[in-house]
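Below, in structure tokens: the form predicted alone, a single chain.
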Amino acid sequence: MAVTNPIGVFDSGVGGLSVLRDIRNELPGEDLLYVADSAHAPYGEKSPEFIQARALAITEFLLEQQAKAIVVACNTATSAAAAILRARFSVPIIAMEPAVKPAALSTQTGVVGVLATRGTLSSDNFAKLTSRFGEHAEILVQPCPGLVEQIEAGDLSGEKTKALLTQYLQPLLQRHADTIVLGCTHYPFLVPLIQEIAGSKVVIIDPAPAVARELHRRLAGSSLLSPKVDGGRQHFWTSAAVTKTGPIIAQLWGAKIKVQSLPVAFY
């Protein structure tokens, strides 16, 4: 595998652009691939065997186009098919945990709000994080149904997104929650609008910072880091139709891009 090959990224949509984001600030040399699966988003109400299937097919995708590593951008994709992925593919492959250790380790009130889709939650995965840092504070759940579809249509600020997170986050701040976990990689492209609810003493935790620095690591760690420093470029595909979603993802990433269709074989 050479080093200067690209880092493929995917997501059940365009949320999985706020890890991109995140992993272009870290690695500002790298070439990145980004699958936007949004003919089928959100994954959230979705099957895990359908997520399984979704995710065996664009990893092939991105290994096809010479990916030396995979991003899995989507939490409920982590918890369906991380496990498989890294059962069926050599390449290493890097994926999402919501950030509850950080909030649970860090809230003032012990109290702890978490906004993710209810595959998210429903997962073994979250299960055992709650099991395991439960003792150090409460941890609410919140189901966000609507919310991706919200996000996946551009609307970061309107009305009915608006409604929306203030009908989600309400229950958790009457229970004086303190720390907002970002449970989805769709939520960080609402966070001036959660901070404008919630108030600018509530600490809201996205974890793809972390997702970013754990991928600079096992990059180095396999001897893959590409040595250029700067200037790596993007190629962004996607399932649904490209008229529709090519400018939502233009509007996220905050550039002029192009964006293919992802090739019917991948469907």
Contents of the next structure:
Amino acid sequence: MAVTNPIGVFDSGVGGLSVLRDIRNELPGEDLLYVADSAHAPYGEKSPEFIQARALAITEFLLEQQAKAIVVACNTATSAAAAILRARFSVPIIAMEPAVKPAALSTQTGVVGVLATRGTLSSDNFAKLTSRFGEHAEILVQPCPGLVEQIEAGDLSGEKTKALLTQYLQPLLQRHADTIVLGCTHYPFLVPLIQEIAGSKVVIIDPAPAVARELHRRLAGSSLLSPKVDGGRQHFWTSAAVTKTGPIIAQLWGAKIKVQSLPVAFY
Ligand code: DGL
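Having seen the form predicted alone, please provide the structure of the form predicted together with ligand DGL.
What follows is the entire complex, opening with the chain shown before.
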């Protein structure tokens, strides 16, 4: 495996771009491949079997593009499929974990709110996390149906997005949560709106920087780090229509980019 091979990253849609952004900052010389499975978003309400099949197909596609490591930039896919990917493939597989630990250890009110999909909140992984850190703080969970669809449509601050987010944050704030964990990679794009609704004192925790650092460590540990220190490129694919998802990916990435269609075999 060449150290200059790219890193493959995927999500149910555009949410994983919030993780890709931190990977780009952490590893400026690496080439990055990103797959947005937007034709199948949201994963949050789908069966684990469906998500496993998508995760396997997309990982195989990324490995065909010579990926030297895979980042599952999706909490829902992590819960459903990370263990299967690790058992099946030999490249390093880095995945998400809602940041319950740092939140539970740093809350001042003793109450933490977790925003995530139903898939993540009902997973064994999440149950283990809350039972490990539940003694340090009260952990309130809030599924957020509809929010991923708003972000997939590029609506980060419109009336409907604001109304949904207010509805989801209110019960947490009423119970004095002072720390909000973003347990879905789509939600970091809503940080300004969350802060506006919840107030500037509420602490929002996004695990993406920690995931990017973990990727850095894993690549270094496997002698897979690129010697290039800058100039890394990125390539984007989507399973939805490029004309529809392409502009949203460009909007969230913050640059004019080319987005390709995921090959038919992977639909
Ligand atoms: N971005 C995803 C996550 O982190 C998936 C959301 C979804 O597709 O429902 O959970």
